[in-house]
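Take a look at this one chain, the form predicted alone, written out in structure tokens.
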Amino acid sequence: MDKTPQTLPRQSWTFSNETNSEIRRAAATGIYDIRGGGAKRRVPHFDDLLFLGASISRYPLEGYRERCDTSVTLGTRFAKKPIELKIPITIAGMSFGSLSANAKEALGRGASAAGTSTTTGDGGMTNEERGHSTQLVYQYLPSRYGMNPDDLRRADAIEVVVGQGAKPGGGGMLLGQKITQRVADMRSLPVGIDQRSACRHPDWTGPDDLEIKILELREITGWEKPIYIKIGGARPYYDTALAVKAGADVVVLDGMQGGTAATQDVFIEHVGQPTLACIRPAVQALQDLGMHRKVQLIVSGGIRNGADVAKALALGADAVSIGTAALIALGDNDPKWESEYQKLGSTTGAYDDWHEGRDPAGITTQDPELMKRLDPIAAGRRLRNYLNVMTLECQTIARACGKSHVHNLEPEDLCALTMEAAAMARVPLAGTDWYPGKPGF
């Protein structure tokens, strides 16, 4: 009798079950996959960096006796009224339409309680958001949905969106099931019909025209409001340089881990660069123009905790922005709704359901009954707590590195665990003084 052990069949790495499932879905439907959230593939990220705490060569600060400041001022270049924030963590633009009115209110409440700003997103400004946001940034997008001069003046800053991390070069989507009468009225759209935003602004074709548009926005707002330019993580050096030359006060840089309400899965996973790869080229552009710290840099895309914040600041950012993490803090994708997520064909933590309009948590929906599940006051408190924890974590790391302000963190405080992270962040591989591409090597 042959007792030779049986060799188990090996599954293909190239044609995995997940890949094969998508091929079958595409073959059956003839349409590409649309989903929300950000990239799911593993790319080099902040986890691949470590801080070098102080010992003898650097002197740490006492946590409860020595101050470590976290304040940041945004828009100091030209604006008469820069944004003054207590913490270097802001809330990214997420539209009313994508999010419920209760969610927008909760974001305003939580951000204001923590001493920071929130951002409107595509689709215009709601009274709930404006009424509960101490500092509100108004997004000016290619769609122009809900845009009007009065709301531009009501805002505390204006963010001209040229690109987004999840879909650089692509426009936004809002599926018809989320376009209620109120959303339709704000966007001048028919109720219940899928909407796709333009991928480029209709009144400029290049950086020279962008400069004219920025001047127009400054004239409308009396030169009071800071003007942000938001770019996706595609060509961060050149895009940052052109934004600065066009007259931006602030550059917002969004890497591929940034989320979205809805776009093609192929965009989310295959267009743009990791956040970690984008920061140093953008900082280099600012330094080459003599504008680092004069034009502020906000980094977004996959920020989850105070360590991520500290690492982004150490690499040269002035602040960070969070979107997905803020929604989770409000209560989205909570395991208590697992059975209902499964009914949608999703699961807790998949973040595939945001475009469907049936979010059980009441956050990414316009359904009146589901919206009632989100208490904006309680959700705002959760967001405030989360922002406070992130800030304390960032302070703790800064003190351990001997810094009296989180902006004093620097690349010399970091090392990398992988060759890829070392090359992207331009910090030494752990245990060496070398990184790939280092001048002189």
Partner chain sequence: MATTELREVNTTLQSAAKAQVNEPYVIVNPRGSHAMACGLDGPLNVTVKGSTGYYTAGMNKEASITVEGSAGPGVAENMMSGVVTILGDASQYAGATGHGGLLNIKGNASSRCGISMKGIDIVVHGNIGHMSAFMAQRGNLVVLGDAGDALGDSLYEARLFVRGTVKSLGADCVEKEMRAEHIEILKELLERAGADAKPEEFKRYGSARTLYNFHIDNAASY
Second form
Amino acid sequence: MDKTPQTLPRQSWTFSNETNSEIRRAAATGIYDIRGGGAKRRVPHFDDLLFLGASISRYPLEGYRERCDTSVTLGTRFAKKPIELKIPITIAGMSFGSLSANAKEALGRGASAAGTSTTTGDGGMTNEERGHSTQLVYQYLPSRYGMNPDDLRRADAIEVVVGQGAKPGGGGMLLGQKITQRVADMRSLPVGIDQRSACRHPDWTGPDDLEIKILELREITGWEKPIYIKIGGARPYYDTALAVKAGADVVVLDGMQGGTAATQDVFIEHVGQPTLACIRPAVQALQDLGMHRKVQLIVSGGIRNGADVAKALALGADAVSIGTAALIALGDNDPKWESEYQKLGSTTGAYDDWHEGRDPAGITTQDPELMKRLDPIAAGRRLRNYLNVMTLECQTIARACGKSHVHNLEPEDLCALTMEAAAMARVPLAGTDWYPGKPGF
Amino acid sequence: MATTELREVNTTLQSAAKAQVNEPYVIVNPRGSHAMACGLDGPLNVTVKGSTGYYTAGMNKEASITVEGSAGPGVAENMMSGVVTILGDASQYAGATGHGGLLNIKGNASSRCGISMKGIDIVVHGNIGHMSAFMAQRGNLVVLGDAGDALGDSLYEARLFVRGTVKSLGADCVEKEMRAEHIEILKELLERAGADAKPEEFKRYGSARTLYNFHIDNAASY
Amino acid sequence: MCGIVGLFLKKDALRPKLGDMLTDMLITMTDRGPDSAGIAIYGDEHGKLKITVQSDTPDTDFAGLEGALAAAVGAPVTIRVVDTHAVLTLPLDTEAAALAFLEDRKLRVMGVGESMEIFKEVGLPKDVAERFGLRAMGGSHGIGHTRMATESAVTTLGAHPFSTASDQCLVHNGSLSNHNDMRRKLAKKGIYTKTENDTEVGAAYISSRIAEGATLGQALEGTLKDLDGFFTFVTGTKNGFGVVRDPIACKPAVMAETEDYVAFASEYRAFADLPGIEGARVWEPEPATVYFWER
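Next block, the form predicted together with the partner chain, ref. the form predicted alone:
Starting with the chain above, the whole complex follows.
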């Protein structure tokens, strides 16, 4: 006798195993999930754009002979001492505290060797990173941990952080495991407590106040240093325009794929716009104010290779910034630690519990034993190599488009593979001269 | 300041402070200007005859700055050391994120006085506004008058001393026992600030430390 | 995001100097708002209706306007052209007919009232003040605004003050976070705003509450409950002005009072040239508290 045929067990798309595991975790702990990293969901990205290249109507540059410059000057508007970089890729702000001292040193070494700048983070400036960074950007954050006028003056630029792409409009919470004695001292906090970070600056709100804050910072530093304003990808047109009106020399725009040391997962995945969607509105704001290329635009959030760099520049950015990619170059999420990731309930590529301070790679930790695993000299060399490769890749593309400077890449050098990317980047869908929202259609 | 540019005033003061000449300077007609006498790095006596705008004496180190009038928002923000004295009132964010030194306000201070303070001592002879000492980390805030709503919300290890009434305490801020060591600290601060008050008249407020590590029963306080 | 100034004179002797004093205050707030500037000035009442209109092509639009309007409403009309603005004076009972006529002609009505005149334009405050000859204007009280536009356009209509009822106007420093929803609620009641600006919604909210029977005080109290976001509002009425800040009170506000006047500003700087400011009582309005000065 035949058995009655049965359907296969069917998993719900809405209530997937992943979703259900989060429901169980929430029910057991009573607190939202906190993690590091940036958005993991798929969003329209640079991969959805392609360069057209040159053939008969345009002429390419000879790959290994003809010059293709990559230098960038940041802070030409008001600062007496603008920052001169050899490559249009900078290292984003990551704090000592969230990262180990060795990791900060490695970032400084790698960036300096490649001719670019690195950036402090929420927790002040360490001697290690100042010493190993030829160009160091000092972040001015709502918490003002470790903020002092001496470090302000020994910085090469000041970045007023209004928001970041992982959490526009949010503060944060760094769990106690990483607040060691040294971190606590730098932040004037008790050891081992959960550090709560404010979402707004304590002494100004809005662009009209920000203008006065910038005046104060310039007065304290003799009008020498470029003032960057970092914004999360929320309302990029307005925020860019207001940063410029408030007096910024440089606008740093961080899309939702941008990383964080520790933020609510719900914030990372559900607030903010994809990096690709942020660039054109920001460039539009600069153009409307007659400030494109006068106030420089640095774009960050999900930059991984030279093609991403070239695409961001083509859409109007002056430079890009990398955080997550730099950590991976140092050795974050490396397969050689797979067995240890598994012990932590994770796997290579997925490890994101950076706030817990148990990073097997010794990067996002303050544990002295784990920290030793990262050799700052070797890791710095890896970062330098990676930055060099990205630059070579970007040059390769620029030359193929006939550009003697990477800044001469234009939106018209691009086409889009998807409707979404076409709409966001305002670049024609491949094979057409149309993108959604294009006037006249 | 009616005739001299802010940049010139600050450059002069900053070089004099750095040169350690310690001469007295007087600024007349401040006209509510912003960022006056900010970023001084060395001993210097500065008197401002009139009222100032935002961020007066910002990030001060070692200098003694007196405002013979009222000060705008963020006076002595992130001060490291030295003494800043305001004879009139101070606007919001007075002494914000200050790491050290003494901010002596003879009049009242507005909202968010001592927000995120990190070691500064603040003495207010009058009253203070709402959300004062929000997330205050270290240092002492002394108020001879009354405090507004949500005093010391999300407080860390700063000590708050209030002589008058407190409209309401913020999350995790509680009244604490005044022990001999606190009387001693307060006595010394009142003396330095030239305040006519006795330490015994004050109540002490501090962190209940229930928000230091997350606990599910405190979720409503976040 | 902006600079606000306000001046309420207690002594009639100072009235001729109102425009002069307000202009200096307004120009001092340029850094806070370089995009556009505006002023509402309350002069003497004559038992007549004043309508301030604006046009980008005043030469053609204002030519023959008074005659055409007089014919339309069947009453005498006088006109005073001030740069891009014109103040039309006519009998009180002609308001509805006059407004219908002006709408037909596509002229922008800046404000209506027995005593209020509103002048606002795109540009630096000093240029705006000069174009309108603000210094020469007298009156009992006035409110000025310099704008740093946040999300809505830099246009004449986007400049403050906003007027949504007779002799009422509102200026704002801050940014409302529920203005789109409020705009829809007001539209359901038949109250329509002309711009995308959040402040206009605030103004319309207050005048709708007053039209429903609330006092100005109750309407301002209502903003604390019904409007979300950050604001310092100053509202002008025929008899004086009111001030209210949101409960978080981040946007600055400072007031000064002497025997001669009550002054309001976003920063103390705006008071530096006021007579007797050295001896004035200077203080900051408390959060979530409504203040009034009325004669």
